[in-house]
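Given as structure tokens, the chain that follows is alone and in the form predicted on its own.
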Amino acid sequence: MRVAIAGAGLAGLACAKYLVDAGHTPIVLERRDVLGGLVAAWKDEDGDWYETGLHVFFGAYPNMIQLMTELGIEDRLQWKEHTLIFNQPEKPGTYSRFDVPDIPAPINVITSILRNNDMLTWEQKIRFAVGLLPAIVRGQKYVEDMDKYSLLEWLQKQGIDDRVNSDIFIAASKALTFIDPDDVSATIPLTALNRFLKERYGSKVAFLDGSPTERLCQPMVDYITERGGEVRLNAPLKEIVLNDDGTVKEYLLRGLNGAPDEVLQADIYVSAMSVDPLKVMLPQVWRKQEFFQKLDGLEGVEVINIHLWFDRKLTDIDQLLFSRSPLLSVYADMSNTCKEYANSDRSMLELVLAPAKDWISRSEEEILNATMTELQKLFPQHFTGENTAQLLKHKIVKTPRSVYRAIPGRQAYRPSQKTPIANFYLAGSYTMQEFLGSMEGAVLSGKLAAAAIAEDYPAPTEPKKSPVAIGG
């Protein structure tokens, strides 16, 4: 069957690979000129590259994983030393670590947290371990049901003191979520711990070779259309037209430069949309089914990456690193990490800054010299005195609307892929599925949609290739 998929992020080109794998015929419409939605990037006049986002796999993405095996791209992973740094901003230009011995979880990140004394005392160390226990033993069960809190609200009813939180926490939350612990629910870091702690190499990092658009979108386009898909750039979606029993008629998509509006009639539509826009895109009679209703709770979280390149080396640190300030939350020295930016001269620093909320609507002026102000604490020497290091370029991204706001409350709001429109399904990392907003949440959500339309409409000829599990 024909199925056409509005979105080319990450939720709809896995969608598209698993459709064709079940024997169906995906059509993926993308309203931009670049692949990869939430993950997309540019290169610049220079030919460098610049990002949507900082993006970063860990080990506790069993479905990215698998999928890149399926591709046959897993090489392109640059898997890290097994640590977690963070800065430490009362004493600037220095690090503590979090190194992660092999041995079997959760005894290695348990040991990993007992040997840093940089951070923790021995009293908060014992607080913290037994503030965990009860996501530990109980399970995903206790995390989901813990969505009714903030992070802050949960720690707080843990016993685990004020120090621990804006040590560890707070980066975590800007780190997973983009928002602070006392708005995200305490359930979306809770899930990554408990991944963390279950899987002995669940909270190792890996870095891409190169962009996100070349190195991961581009061999899934190639995969769907050797197999009969197709991946279509420069195709806004402008209306679902409907059937008059509430079904999707057709894609309309919008002409550009003077083209006319273009029908596209498929057997199956997707949405692999952001929320935001799904919102937008909605006939007016399926806003009256509770189904949809609900997706009023879910909006996208601001979010602002940075990208400085500089004419010296800052750090020959590859790792991520959180950066511990009020303004950024994590960064990297790509020209170190990864393998086609690298330059052994000089540094290009990635850099998130979240919260984003009150920053969204600034100039990139102010962007960049507030960024700049933090940089001087988090490298003191080479920011201070007579030969200070010289900001060659910058480019700013502003994404006004990424990842849905985990804010507590939001489990609920969250949809199946399976709507109650029979031909119409949702792929997106907002949507139900175990794992937070990000990339493994798209690609396991795109995953969950082909398996829900392949359940409900069986490819007539053999697949191409047997199912693979889902989960993990």
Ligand SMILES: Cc1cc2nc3c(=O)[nH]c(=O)nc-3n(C[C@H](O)[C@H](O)[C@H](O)COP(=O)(O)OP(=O)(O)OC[C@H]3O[C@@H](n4cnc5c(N)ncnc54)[C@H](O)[C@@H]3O)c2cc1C
Given for the second form:
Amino acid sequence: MRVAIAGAGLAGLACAKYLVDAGHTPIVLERRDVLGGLVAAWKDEDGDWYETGLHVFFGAYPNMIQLMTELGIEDRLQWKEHTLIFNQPEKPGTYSRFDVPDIPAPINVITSILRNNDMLTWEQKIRFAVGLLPAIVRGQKYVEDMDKYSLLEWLQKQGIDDRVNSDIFIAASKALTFIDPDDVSATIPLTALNRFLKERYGSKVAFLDGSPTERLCQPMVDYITERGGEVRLNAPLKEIVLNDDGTVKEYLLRGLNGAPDEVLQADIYVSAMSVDPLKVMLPQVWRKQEFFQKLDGLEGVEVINIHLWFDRKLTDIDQLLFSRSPLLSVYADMSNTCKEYANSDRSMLELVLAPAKDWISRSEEEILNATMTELQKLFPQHFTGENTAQLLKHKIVKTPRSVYRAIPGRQAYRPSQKTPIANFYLAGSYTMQEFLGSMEGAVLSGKLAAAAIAEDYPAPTEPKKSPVAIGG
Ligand SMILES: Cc1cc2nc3c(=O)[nH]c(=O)nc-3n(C[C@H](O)[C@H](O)[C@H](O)COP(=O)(O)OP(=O)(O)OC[C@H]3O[C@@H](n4cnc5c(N)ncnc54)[C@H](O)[C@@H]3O)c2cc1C
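Alright, leaving the form predicted on its own aside, put up the form predicted together with the named molecule.
Let us now look at the entire complex, which starts with that chain.
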């Protein structure tokens, strides 16, 4: 069957990939001229890549790893040493590490916490461990129930020291959701922690060996098109046109550069757009249904991705770093972490500015100046004294609406991939799946949408490949 999918982010592409596996014919429609949505990347005038976001993969991403294996590109994941590295604001230019030994989970993660003496005292470690016990013992159900609390409220309820909050959870919360612990739902960091405590390599980090657009999205497009599907860029969905019974009749695509609008008909329709454009496009009659009304409880969160190219090497650390800065979240020297961006003489820092609510409408100059001030704390040896590092160029990518804002209570608003409309499905990392607003969540949501379609509309012909297991 023909399945029209609006949105060529990871969710839309994964959905199309699994639909061709199930014997269907997907047509993916992307409004922009670039693949990938929130993982989209571009080349500047010098041929250097810049990206919507600094992206890392975790060992606890079963569906992403399986997808890359099926595409034959799993070797593009560059796995790093099993460690989490935090800057120490009180000792500028120094780091505190949680080195995870290669022994079974959860002892490996627990050992890394017990061994770290810079960030936590013994009393804090014990309180922290006791506070986490219910999450470990009672599992994901408990973790989901904690969605009613902010992380800060939950930590206070567990009697966990404020220092643990400021030291570890602000960093984790900003890295996972781009918001602070007093805003973020407790479910988010607890979900991540639970995974890290369950899986030996769950917290191990990998970087892609190049730009996500070329190295991850393009192989998905090739896979889809080689098997009869289609992926069209510059094809914005303008309207979801309905039949009298409220099912989808057709997608109306906006004609660009003076071209007329185009009608696209299929048997089944999927929205793999992010939640904000979907809400705008919902047909009036659907808005009366509770399923679609709930989407009003979801909206994308602001985030800014900053790229700085320097005239020298600032660090040789080949890993993600948690800045613990009020302005910034995580950062990495991509000249060390990513094969295609490698440079042995010069650093290219990619830094995530979050929370970005108060920064999203500020000028590039203001953002750049504030970031450079933070760098004096992160790399004092290169930004104080006489021979300071020189910034060669920069790129700043602002995303006013990225992943859904994961404040308390949002789990109840996240929709299933199957909707009350017989021929309309949803994919996107905001839809319900346990990996939250992540690349893994996007891939899983696309896979779940494809599985729901394959179940409701089995392909008349033999599937080209047997359906694959959904990792969880
Ligand atoms: C700065 C940043 C850092 C991140 N870091 C990480 C990380 O380290 N690890 C991780 O796992 N995740 C990370 N994420 C999250 C991850 O990128 C997202 O969860 C994931 O890519 C979302 O994919 P998606 O397909 O659900 O949505 P999107 O990527 O938003 O895709 C939606 C697509 O729909 C298209 N679209 C919208 N409207 C229309 C229309 N009318 N017609 C046609 N197409 C339309 C959009 O252009 C877009 O391509 C990060 C995100 C950002 C922004």
